[in-house]
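The chain that follows stands alone, in the form predicted alone, written as structure tokens.
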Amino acid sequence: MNPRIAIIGGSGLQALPGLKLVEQIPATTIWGLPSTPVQAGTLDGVELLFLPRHGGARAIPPHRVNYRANIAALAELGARQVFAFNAVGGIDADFPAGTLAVPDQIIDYTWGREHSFWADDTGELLHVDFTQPYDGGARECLLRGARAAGVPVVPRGVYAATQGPRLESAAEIRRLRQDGCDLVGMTGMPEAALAREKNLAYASLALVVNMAAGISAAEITMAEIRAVMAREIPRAVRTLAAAAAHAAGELRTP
């Protein structure tokens, strides 16, 4: 196998339905071990890599994910295009629970995470252009995939990456809203920036699993979040599979 497409699974997508597993690769990197061995297989005939960022049965919380090892492992195994799945909260009224979105911008509110491959004594300092944090071609593949799968998506959104693992306060969400954020999640950064440093074409498919704190009067419950995931994850998987098929056609050597 020579897979050049990778999918990173998030909360609710610890396994990739329909993936025909060929092998599990116990990848190691100089930054440590990825969340799990990388799965190599085919999805609807497309060769790809799959890595659940939160690990297996014992979930790794967002602030403890080894993002550097995850991205480095995918790059070292030949990935060129990465589709990341993120479960998020909705801040803007255009993003109610159950919405799938392909964000186009991100604001990083996290702290204490390893944000660069060049943070250590590597002998090189790299400043990457992050004006457009998500790759345009990868975003277009997701949008085309959604159309092909008959799945409505919102083709924009500003993703607020917060520290977690707790959910945000109502005041924090008001601040994010004032900053222009539409979505809030805990895993968007430093993953996107690390992918840029490794020259990977990276984009996110975000599923809104609840309205953020204070946006509605209803209490946020895990039961409600799990119900939305159970209902909407199949649509997300269809979109990812169709996006991978589009990407495979673009990456195929003539």
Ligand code: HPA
Given for the second form:
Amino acid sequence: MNPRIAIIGGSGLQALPGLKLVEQIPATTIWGLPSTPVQAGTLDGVELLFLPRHGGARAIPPHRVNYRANIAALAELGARQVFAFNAVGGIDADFPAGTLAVPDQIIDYTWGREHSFWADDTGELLHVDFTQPYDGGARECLLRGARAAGVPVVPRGVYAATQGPRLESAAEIRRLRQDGCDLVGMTGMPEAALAREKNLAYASLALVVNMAAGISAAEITMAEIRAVMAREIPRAVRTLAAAAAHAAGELRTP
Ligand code: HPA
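Now that you have shown the form predicted alone, what about the form predicted together with this ligand?
Below: every chain and molecule of the assembly, starting with the one above.
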């Protein structure tokens, strides 16, 4: 097997339904161990790698994920295109709970995370272009995949990456809204930037699992989040599978 496509699972997607596992690869990198061994297998006949970023039982919180090891492991195993799944809160009214979106911009509010492969004396310093933080081709695969799977997605969105693991205050969400953010999650960064540093074509499929703090009057509960996930994850998986199939077709015809 030589999969070129990878899927990074997020909250609610610790296992990839439908994945026919061929191999568990205990990857090690100079940055440490990825969240789990990388799973190599086929999804609807498409060869791919799967890595749940929170580990098996969602044990690793967002600020403790070894993003560098995860991205380095996928790159070293030959991934070229990465579809990341992110559970998020909805800030804008266009993104109610249950919405799937393919964000096109990102703002990083995280801190204290190892956010670059060039953080140490590891070689020449690179300032990678991040004007478009998500890869256009990978986004297109997600959008076409969604269309092929008959799954409605919002084809845009500014993703705010917050530190977590707590949810935000209402005032923090008001500030994010003023900054132009539509979605808020805890894992979009530094993952997207690290993927760019490794020259991986990376895009995100974001599932809105709750309205962000203060947007609705109700308190945000894990029960509500889990209920949305249980209902909507199958649509996300269908989209990811169709996106991977589309990407595999493009990689075959360079
Ligand atoms: N805020 C931050 N991250 C999240 C949220 C949220 O409301 N929902 C799911 N991930």
